[in-house]
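Just one chain is shown here, as structure tokens, and it is the form predicted alone.
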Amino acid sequence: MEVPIKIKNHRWKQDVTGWLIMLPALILFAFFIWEPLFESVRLSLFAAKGYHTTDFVGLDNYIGLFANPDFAIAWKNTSLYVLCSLVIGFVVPIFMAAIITESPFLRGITRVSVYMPNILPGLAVVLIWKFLFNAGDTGVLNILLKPLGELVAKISGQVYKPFNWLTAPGWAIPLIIVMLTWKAAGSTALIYMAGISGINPDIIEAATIDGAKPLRRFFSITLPNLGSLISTMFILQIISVFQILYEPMMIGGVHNNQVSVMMLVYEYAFDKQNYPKAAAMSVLICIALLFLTLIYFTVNKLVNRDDSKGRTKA
């Protein structure tokens, strides 16, 4: 059966209208995303004097990156940033959203309170936490822990010394992640709360009548229904933390303890004025993120397919 000409023309007009509506966004996306990306790839293959490219050098800039001793350290630290954020920063907003949703009192005020840190400028948050973690007797955390430290030192027969939080090996990265979690967990929790509000209340009511406690309802109802949202937030968390820059840069401490891949990009571009190597580093970061995203969605697809097969057999 042939489709009438009028219906064809109507669909064609709808398609054209849709593309015209999306055209400004597509132009902006191409100008601000794809054009800089392709320019970074091109620039990474050339030598340059300032902003002007000179000779084609192929992969020399990439080889030079691997020769830099900070290169391996930066990738190792960035991996630790991501892992710590998934252990700390990724889990906390989910539990926050569940607790606020289950709480029958002051829910509105609690939502505003947890979102307040997100309103603060990022640099102000870094300075606040830097003051908290300051070494010596001036740091707020050392002041609060001083009586406990003196007691432990007295018992062990040692002299009490204030702890240097940001210079101690293994402490800088977790503390920075705690700082980022404090700032961003509230806004992420609101997203999860919106997802929880979309769950059929009849299911929750039936579970409550059957005697399911809040913890049981969380693991049996809330988490399964937030699966797609958690999957999206998972990959967004990795992408966001992978681009960490000014937090470790401004909070101080030992450079090797907290240097990230984005800090290397900044160092090459603005400290050394070596824009081709900065572009090469940016390209490697982009490839790493694409690779991680591809792995995640492949695994997620396989898991979902196995689940669907299991349900079909059942």
Second form
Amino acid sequence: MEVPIKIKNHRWKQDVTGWLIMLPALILFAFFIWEPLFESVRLSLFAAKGYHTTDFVGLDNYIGLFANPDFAIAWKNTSLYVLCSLVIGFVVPIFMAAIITESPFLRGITRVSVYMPNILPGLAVVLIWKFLFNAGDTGVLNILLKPLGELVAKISGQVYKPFNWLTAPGWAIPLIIVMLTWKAAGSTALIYMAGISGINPDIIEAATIDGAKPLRRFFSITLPNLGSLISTMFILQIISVFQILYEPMMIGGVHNNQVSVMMLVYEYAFDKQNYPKAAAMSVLICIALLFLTLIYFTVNKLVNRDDSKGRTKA
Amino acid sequence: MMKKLLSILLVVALAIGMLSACATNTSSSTDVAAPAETSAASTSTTAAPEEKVVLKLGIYPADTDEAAIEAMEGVITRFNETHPNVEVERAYYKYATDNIAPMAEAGTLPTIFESWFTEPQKLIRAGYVRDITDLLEARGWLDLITPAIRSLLSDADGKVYGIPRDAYALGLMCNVELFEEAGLTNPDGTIQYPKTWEELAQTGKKIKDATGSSGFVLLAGEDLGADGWHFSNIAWAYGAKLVTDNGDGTYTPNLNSKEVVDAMEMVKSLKWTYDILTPDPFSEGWATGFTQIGTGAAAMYIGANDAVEQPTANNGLPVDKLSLVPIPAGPGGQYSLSGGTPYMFAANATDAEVNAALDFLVAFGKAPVVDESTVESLRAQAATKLERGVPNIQRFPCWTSPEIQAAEDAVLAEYTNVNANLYADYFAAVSTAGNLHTEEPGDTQAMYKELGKVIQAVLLDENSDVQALLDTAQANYIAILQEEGILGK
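Would you generate the structure of this protein in the form predicted together with its partner chain, following the form predicted alone above?
After this comes the whole thing, all chains and molecules, with the earlier chain placed first.
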């Protein structure tokens, strides 16, 4: 009877140290993450003068958001950003990581160079790509592609005209995502590389001896072993791209084609100084992300359950 | 045992690390206070019976602007000779919409700071600036503020919250070199500038054909505010009345009238009929427009008298190659949008502090009265402009005070560096009765944004339906006003 109590006591002692070590972090976390989070929910339910809340207005701020002519467009565009980033940007880092780990040459320098764009300041990246995408004869891409464009124009019997990259209908969002991928893929690839290096080399060796070519090894060994990592990166990417803000804001182009939900938050907070509406918009974004995450986890659970069933049968 | 000791050490280290941030703060704040006290002691011995006042000077120039700092230090020295009890704290502050609220809430706004013409109403509503009506009244300055500008700086009850630094009226800035190349000059050195928007299109075409440079910079950038701001001049010229002020705090927009459609069709023709715009209007914003005319990439751009340093000193156009002419007219007349750059005062500033700031403005030459130091300041500012290659032109009157006007004119005559004829027509036009038009009331920025979207759409698509686009803009703007509770019945 006494023995378990003793163990419990001992555990508790162990725990105290743990909690004490965590305490500073917990306080900071509560102060800088949870408190602002609850505060913005509270703010979104009040009218305010500057930052000072005045009257409780219930859901008025939320209802008011719908009157914004950009509201629906922003949600549509944001979904497009996410969709595009999954189509264009999601597989790039996986292949990058696989190729770099498979390649026997210059591994170090390649690893550094794919990571390079990530250490550049975000705004600088936007400005660089802005030069690339510039419309008219002065855009870098247009300068590079001019000979090709003239050739095509000659063959098809049309007059050559420089392409307006960002303002051409339907091009803005994919181009911004290409830019985003260029910047962020390197750091994601690094995470995948770490994942790949965690795969038991014996399996790869065995497969190689059995005559599996790199492509086969990738699809049959690397990819399945990265499964959980890939699914984590999937939801992280959705969350981060959903909050796209300064890239579309700074690159120029047509407002309606690229306005995002976070840009509306920025506009409410800093152009109109309407902090309650900015808070309401943030809460909506938060709810949307929670909802997406929930769907993701449910689907993930279902898939995994089926997966494990399949395995036990086999 | 060792483990226990280690973990205790770790906890202590973390706690100290966390608390150290607060500790540094307190110690540094006493560091700052210390020299202030010593200087207080030294000034009080110089025989100022008055209370010591700290003036946090938010209009102090940025670190990089050495010429302006030198001029400002001169002003401060002269000011302190007559006001030994005022300690001037050099608190450079650049107004921005994302720093004003935190600073105001924390009570760290400078006593006096500059803002933009669009901001006073927002700042007044948020309670970030203080009412200075009584202080102005006591000085007799209140009725010297040009009425149109005074209304920009007042709340609904007529209380005044700021004073104007400068006023501006939009005109048409022209790159004289390009006009010369295209042979569009007069014998007296002035240029054959367009008098109407139709003429602007033709002049632009001539210049483009002769020089290869673009004729006109139209703003259609992502910052839709400036796009609509410029466009409202064009709309007025075509006879449009964009918004009706119902006088009861509500507004009725009229963004889709025939006049607005005509104005927008004209904008559309600049791209699709005349093709005189810069290669990518969608990347043009307020600042890039000046770069375009400053570097000779474009010939004409809508700009105001308070921005003449932009194409010249900042973008390399020789000081005598800029001409500012009246904004083109249309079938509905000729209107220049006018506004001002205000000085505002922190909500927590005391009467003594605000008075010190107002006295400082007298010494700085930005007030409606003149004392010995005013002329010296005006001279120093004019000399700086000469040195930097900024056209030294007359200020746009923001005070109805003959005294300061005379002092300014005298200094201007001494320090002239441009052919006054290149600006004469502009100043004649903006002093014509009925020419000036303040910004439309209501949620102006939201209206600009809606108009900006239409400008983007007509430049994107040659076959765009202007009427339909403006109908959408009207519907959107009505929805915005309705939600804000300021839509007229």
